[in-house]
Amino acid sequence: MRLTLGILIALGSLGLLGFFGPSSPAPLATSARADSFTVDPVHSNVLFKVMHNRAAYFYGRFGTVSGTFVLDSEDASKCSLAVEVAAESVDTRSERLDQHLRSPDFFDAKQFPVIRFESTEVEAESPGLYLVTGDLTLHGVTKSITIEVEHIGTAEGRGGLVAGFHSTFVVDRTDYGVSYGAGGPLGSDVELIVSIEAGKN
């Protein structure tokens, strides 16, 4: 199912890690020209923008976040990524909010902690866009989506080398099986926006 641009993560119905925060993802094998790299979870934003009402947007955000990728500038097919998200970290601004959106109408965090994108492909559309397909699981449903991520920049940070990437995707929550709401006050297309910035390993 191939995406359109204008979006990562934001889920438009939500849920994910436990108590005890996500798991780390396994690190990426990676060739002799790439590199490897590390999400930074204070720099990393997943945000999420779903219908309201049929009269407005509302937005949320994720807490906590985590990953690996791998940047490979001369081969596309070489690079690779891993991203996680924790559901328990759902933020809406409002505590009570927060709690439904990880009860089993939604989310159901405790059940399945964790949401995760992690890539299958990876190709070049233009220099500094790819095109990304890979397995997206949620509410413990996985399925293959391909979405677009800019490569924003590589540069050097006080810590060393960094790199950022940014991403806008669209997700049918009832695919996943969420679907609290749907047809009447809230929307079941989930507009996500995600921005990665990770360090060299």
The other form holds:
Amino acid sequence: MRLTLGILIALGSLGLLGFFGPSSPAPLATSARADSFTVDPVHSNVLFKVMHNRAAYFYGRFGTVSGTFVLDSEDASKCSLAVEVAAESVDTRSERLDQHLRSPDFFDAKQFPVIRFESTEVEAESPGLYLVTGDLTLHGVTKSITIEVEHIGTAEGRGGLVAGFHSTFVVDRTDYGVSYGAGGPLGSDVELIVSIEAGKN
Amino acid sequence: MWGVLVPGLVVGIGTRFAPARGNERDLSFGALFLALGFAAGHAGLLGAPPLPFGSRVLAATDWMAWVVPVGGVLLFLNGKLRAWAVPARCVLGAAMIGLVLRATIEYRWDGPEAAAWLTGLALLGGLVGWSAASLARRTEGPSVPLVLLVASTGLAICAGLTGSAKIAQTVGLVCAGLGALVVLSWIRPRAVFGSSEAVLAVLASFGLGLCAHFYSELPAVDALSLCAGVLAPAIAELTVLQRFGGRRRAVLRVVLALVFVGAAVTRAALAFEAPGDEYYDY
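Just the form predicted on its own so far, so send over the form predicted together with its partner chain.
So here's everything in the complex, that chain up top.
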């Protein structure tokens, strides 16, 4: 009985360590073949930061994030990613501001419901750091951009293998036809902070 | 300057020095300059609209920036189109509704629902346009452009209060042009404002009203109340206003428009002032 309890505690501890324990930063995947991952919508975040009143930074977030990754630890060129954000899910903790941001003045969420980034080329810049070129579609405009994506780690989660990525990049919203308040109280440059956790399929 | 002064001056100066129209078969310079004023004001205020059918997907307000000038040219020539005049107006209206509601058709409505909505909106838009054109044909002087100015100003205020400054500013371009036509119709009662000008004003305001309702937060009841601001004077003209003389009848037309438009603006203002969070703009 005591032995059984000890085994159970040991197994439980191992499981908890697997879930909460530190993850290893690299490589991308443990096997040589390409692995596909699906974005965990709960543990992923997309935030934006914009200059407000030329005096402060304002932060907001998107609540609905989805997407997929293909990771190849040996050949970065075989990696790909596609991330989608629901424009309607913009959240600033002010319902009226959210409503304005969803309106045709900004994201025009009913006409352009999805903000999408889809990679076209992935290069390994250094261990754990990738240069990802892809098409960003926002407000009906698609432009090719190149962003740095950091591989934070890969570890066994409760549902299997998970991988985490982080990227910070800046877009000029006027390039995408979102010009309201630009040149006035609202900055044109918007910094996007993307933190993704994805589970292996 | 771009939102009011430029469209007002383009319409005012252009129409003032254009050949006066004797009847509905003449060229409608008021419609042409209303469209040019809208285009000039739009370019200055919001930038040139993106080109259609390019790599960029146009928003409904971008489509309106093309529909109004194209409609202006078509309605300028409307008197010369003879038997094609009415079909041309119908095609113009149908194209506008289809282009403005592209995203709603794509993302929100299925086939039968889209067909029902589009038919209903086409009938409503057609009825409002026909009412305004009918009023403009039957009357002279500033009362009909004033009725349309009241309705479009109401839409601009409601759009601004319910969440989209961009739509409000775009409707403001129509208001500025109509304001100039009100003044000119006062000076030259028969020579300035006809059915083509009325149809163009309705085309622009109705399309932007669709943008405000479907893509911003303009409630349906307010949108319908704004439509009633144009419909009520036209219906009254055929019925209860018959017994009144010219000037009193003109005043009553505007009062009727003010009642319905005022109701929509009051509702929007009350909703805007309702307790909520502290955000107002920016």
